[in-house]
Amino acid sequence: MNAKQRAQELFERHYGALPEGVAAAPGRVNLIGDHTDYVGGFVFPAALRLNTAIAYRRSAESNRVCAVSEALADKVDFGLRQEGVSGWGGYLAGIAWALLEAGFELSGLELAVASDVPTASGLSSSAALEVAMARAWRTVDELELDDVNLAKLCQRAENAYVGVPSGILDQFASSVPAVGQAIILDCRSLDYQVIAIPADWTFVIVDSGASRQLAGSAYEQRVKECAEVARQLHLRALRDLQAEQLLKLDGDLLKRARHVYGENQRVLEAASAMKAADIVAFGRLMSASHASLRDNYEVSSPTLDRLVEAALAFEGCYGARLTGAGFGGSTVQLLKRGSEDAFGAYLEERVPSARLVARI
């Protein structure tokens, strides 16, 4: 069953009725562009064919949310205005909160969550549950909120009530998807283009087994780091930096200016491989992305090194690199349409943590 069978059906077993509804929202994969969005920059990510189902219906009790998960065991109770909740239930109460300080009016819910996103992976399974969320209420409640606006305040969110000081890249993909499609996004003005990813390609989705987590960690310092670049060289933000400015930074700034401004470079260029269908020079951007990841932006660990280099000795295999903010998660490979299956049994010998969990 897929994620929304398995939630409506989870509903039924914990409420003992049908659910008025079910809303979802995909998991993303950025193909190339990690870390700049926070800095307005360039990203290019591509939808899943994985997604977050919430089963809902109004609740008896016109001021609160109840929520049950397939994954987890506890079960979430809170009020639409209420602050601090902890967990996964967070998610939800900051997308209540979110619409409320926005000025709509929202209905008590009871909701059943159920999921093929792989949590702590670096495929945005919390902006997925976001978007799945907001979407909810957009139905029950008839909001006047379109696909980009739900992305931005779900953005809010997790900024202001969940404390991750994430850009629009997850919540924009997730709320504006184009399966089997790509999309490069300015997160600055928030103009897109929808790019068809040629039919011969082939995005393959590897978790490395090393889980991740954003709140608290190194991600809030390389946030800090690129806001600290921006103030010493008086730029409205990092991506406005330009070449000849990176002579006046030196140490651990430096290196997180070098990424950024090459890895806006890279989308651009990567966006235009992609219109070429020329797949040698896309998979070279990936790579390159990668090591200046690993290397200036130091967000990339042994595990997804070791992952990336044997993706890489695997022939037909044009380019690879990890995906999403790091510190473990999972890469993104690209091949030829059609050695998806043997990539596979090559990498599961390699590295039996690995786990090849979706393919564009």
Given for the second form:
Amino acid sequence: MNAKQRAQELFERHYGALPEGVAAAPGRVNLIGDHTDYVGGFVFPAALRLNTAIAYRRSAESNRVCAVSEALADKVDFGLRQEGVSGWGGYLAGIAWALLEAGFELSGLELAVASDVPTASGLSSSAALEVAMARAWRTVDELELDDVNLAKLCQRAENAYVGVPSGILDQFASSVPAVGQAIILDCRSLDYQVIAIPADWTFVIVDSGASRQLAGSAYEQRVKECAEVARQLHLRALRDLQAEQLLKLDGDLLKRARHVYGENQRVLEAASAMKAADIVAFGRLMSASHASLRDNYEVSSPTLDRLVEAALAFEGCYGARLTGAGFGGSTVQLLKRGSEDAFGAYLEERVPSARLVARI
Ligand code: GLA
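I would like to compare: after the form predicted alone, may I see the structure of the form predicted together with alpha-D-galactopyranose (GLA)?
Full complex below, order starting with the chain above.
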């Protein structure tokens, strides 16, 4: 059973009635362009075929939300305007907060949640939950909210309510429908283009088994370092950095700026490589991105490095990199279609904690 069916079944079991509907949203993999979104740069994600689903119906108590999840024992129950809800309910309460703050009127809801997106794996399970929640309210209360603005509100919920200073990458990739395709996004203007992944390419996503949590990690520190470089160089954001300005920096700030500068270039080159179906060029850019995340941005881990190294030693693997924030989580590999199973078996033998979780 997929997540939608399981959410529906959980709803019926828990509330003893049919839901009004089921909203869903996917997790994402970022093919290239990490730690560039919160500096207004470029990212290149693709939505996964793994969804988080929320079965819903209007509640008799108009100002309350209650929710159960198939994976988490704790039930959630909060008032629509309640501040400081923590745990997984914080993502739901954050969406209510952001929608109310934007002037929408919301109904109280009863919810049941099921998900196929692995948690703490760098595949945006939290953005999928946020976007599915916002979609449920969009349908129930007939909100005039397009997919891009919905993503912006979800990001606002994550920043201001949950308290993680993330960029818009995850929520955008989950909200703008392009399953099976890639999206190149300018995180400043939010202009984007959907690019078809060449039919004979496959991106394989491997969970390293080393889980990560964004809140409280070094993520926030990197966001601050980028802001500090922009402040020192009088830039609106690090995205505006010119190559010659690197000479004015040193130490860790130079390394962070080098990554952001190079990564933005790589995303643009990667978009050209995908349009030209140049698998060798795309794969090289992915591997260069990993090296920069490891050496300049310092967000990799020994397990991720080992995985990437082992993946690249597989004949027929064109590129490999960590995906998302890093500090554990998942890697993404580029292969020719047809070699996924051999690759999965090869990798799991070399890195036993690794698990092939998705392919595009
Ligand atoms: C996390 C954040 C995103 C982005 C990536 C790194 O997934 O939520 O906004 O910054 O890390 O690219």
